[in-house]
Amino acid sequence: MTTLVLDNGAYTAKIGYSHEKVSVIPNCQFRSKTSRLKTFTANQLDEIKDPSGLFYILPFQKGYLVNWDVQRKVWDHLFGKEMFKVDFADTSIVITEPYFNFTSIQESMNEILFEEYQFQAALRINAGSLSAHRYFYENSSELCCIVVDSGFSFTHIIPYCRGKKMKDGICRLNVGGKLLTNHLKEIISYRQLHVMDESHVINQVKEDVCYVSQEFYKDMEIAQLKGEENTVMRDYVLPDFSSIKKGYCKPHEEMNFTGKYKPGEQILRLANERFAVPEMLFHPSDIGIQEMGIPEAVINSIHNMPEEMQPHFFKNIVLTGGNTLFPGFRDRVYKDIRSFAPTDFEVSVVSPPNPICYAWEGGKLLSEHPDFEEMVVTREDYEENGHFICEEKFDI
């Protein structure tokens, strides 16, 4: 019996057999401006000649799986002969779902996995639980950890104790990568170029030049300086998809401050946007979202836990999800939590080398666990007892 592990995120799906490597694939369909009629699925993105004005069709809205038609197409593509050639009669699946998922979505997922695809067995689990499983596996002496999962739609903060999630401490912030990209699009459109249709390009800009500031006000002052003194300013060369396939950031020494550019280059000049955009993860109130930032939410979550556990949580903070890849993210989270935490507690913030696939790796470990057979729901169980057995077995 083989096990397929699928961390089904709102932006990318992390998928692979438990005995193989993981692949990260866009979990959506695309249409391009030039070929309106053709729809590209998942990793066919590379076939699109001109990805400007790329139109995304996402299965997830506000973090929950609502568009089943798109999700089915993506899954058909992933499970089909072009990708993983899944033999459903001999495969069990570990699949992730968001916290506080709606019952109707869970039931649709059960039906699709067992009745349409006819997997032999399935385990539905939160991505954070997989991350925690991996963390406890690598740090077997620890009893507690708190997972900060900052993804595309949300940032979740989830305390785990001895492998069980502590429901009283789960906290969700409605700030994720999608919001950051959209905000960057708005700022650039307002200040320099109209890029509201260019999600794909601006997302790349965000990943290439944004960073988390350690001293926000100090960086703001630097960003206002003129010429060479402004060490924050960067020129980003936008792709034209003929000679420049992918945008890139010019090295600081190549920037010219006189204002004459090479012909044929389209340049975005970014200064305070570089750190003001990721700052929304720490102060969502900057753009009028009345919520706590990540460090404050972590503190809040830990304070909802029993007192004797609190020191254990402070020294086991795990960062996962794509937003944690911003340079300076870990240091800033550490700095802010350290300033809030009681002085006699040790604070440790762990940023794994590949935060995007961390949960997938946890799923891989889980599928090799001796109790794995006990955790899954088999197709026979499901055919006999219906949705009830899934509700009973899955800790969601």
Contents of the next structure:
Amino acid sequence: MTTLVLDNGAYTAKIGYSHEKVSVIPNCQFRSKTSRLKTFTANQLDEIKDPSGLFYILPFQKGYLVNWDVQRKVWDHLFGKEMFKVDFADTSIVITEPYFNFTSIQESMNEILFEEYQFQAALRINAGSLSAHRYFYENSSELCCIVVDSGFSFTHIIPYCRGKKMKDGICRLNVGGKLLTNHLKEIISYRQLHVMDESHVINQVKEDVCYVSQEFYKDMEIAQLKGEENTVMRDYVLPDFSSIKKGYCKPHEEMNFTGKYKPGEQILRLANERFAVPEMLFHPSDIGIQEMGIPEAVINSIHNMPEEMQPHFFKNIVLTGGNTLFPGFRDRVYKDIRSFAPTDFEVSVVSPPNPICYAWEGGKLLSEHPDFEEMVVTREDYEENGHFICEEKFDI
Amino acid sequence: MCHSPESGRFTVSFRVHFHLYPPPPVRSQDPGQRRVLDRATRQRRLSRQLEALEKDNFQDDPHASLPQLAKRLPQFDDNNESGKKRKKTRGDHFKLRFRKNFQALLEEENLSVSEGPNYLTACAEPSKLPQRHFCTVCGFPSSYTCVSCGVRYCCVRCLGTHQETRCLKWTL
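Hand over the structure of the form predicted in complex with its partner chain; the form predicted alone is what we had up.
Full complex below, order starting with the chain above.
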């Protein structure tokens, strides 16, 4: 019996059999202005010749699965002949859900997995629990860890003790990759070029050019300088999908300061946007969202935990999720937490080499765990007992 | 009336002043004419802006303007060939249940009466650190607020740009 591990995220789905490698595939449908009749699903994104003004249809809203039509179409494509060719009667599935998932969504998920797709067995679990499992697998001497999962829709801070999540300490920041990209689109549209329709392109800009600054005000001062002294400023060449397929950032040496650009290239000049946008993860109040940033939320979360566990949490902070890939993220989180934490506690912040697939790897390890068979709910169980047994067994 | 040397000098330098600097913004400085938004309106504007940041798309659906096809195009990926029968989920009931939006689902959960940690209690609290302010035009730290609409600016040039492009340009 094979196990399919699916980390069902709001932006990408990380999917793969437990004995194979993971694939990261967009979890949505696309529509393009140029190909009028067709709706592209998931990785058919590569087939689109002109991804300008791409229209996204996401099944998730604010991080929770609301649009089952679109989700089922994406899953049909992923489970079907072109991708994973799932043999439902012989497969069990490990699938992730967001924290405090609504009961109606959980019940719909049960119905769809067991009645429509007819998987043999299923395990619904939080993505952070898989990350924690993976972390404890490598550091088996540690008792507690705190997982920072910063994804597309929001960021969660979750403390784990002996493999169980501590519900009282869960903290949610409503700042995620989507907010960062939309904010970047807004400021570029106001200051330079109208890009409000180009989520796909600006997302790429954000990933290529943005970084987390270690000294915010100093970088602000440098960004205000003119000419060569402004080491923060970069030029980004936008793709035009005919000659330039993918945008790229010009290295500092090639930048043209006299103000004349090569014809045929559309350039974005980014200075303080480079570090002001990721700064929103650390200070959401910069933009008006009255919430604490990631380091403060971690400290807050740990303070709500029993005192004897607090030093253990400080020693095991794990950063997962796509937003942690910004250069300088880990160092900045360490610096901020170190300055808030009491001096006699040891602080250690771990950033795994692949934060996007960390939860998936945890799922893979979990499926090979000896207790796995007892954790899942089989189709027979579900048909006898209904939603009740899922509610009991799964800790969402 | 005042022919003192001082006033004479003052007039001369004032004229020179005009040549060196660009003319000030045309917006009337008369407090009686200028529209000032109150706090509630400013708060509503801010909430509107934050909600706009949650949107998936800022353009319209490219398929929305197409006429509805009478019969759907053939799909060419036959699900029936797999040999297994999929249990058909009941038509309308399915559509009703599985198409609610986020707000409706949240209200359904009725979290205000439940005990223990839940979606609403997990939300982060406001920060204890002071809020930093940035110029809406250029993004650098700002010290000044526009009198009419309350947004931040850092220098007179940014104020000029703001008043020409965005200040009170749309109603709320």
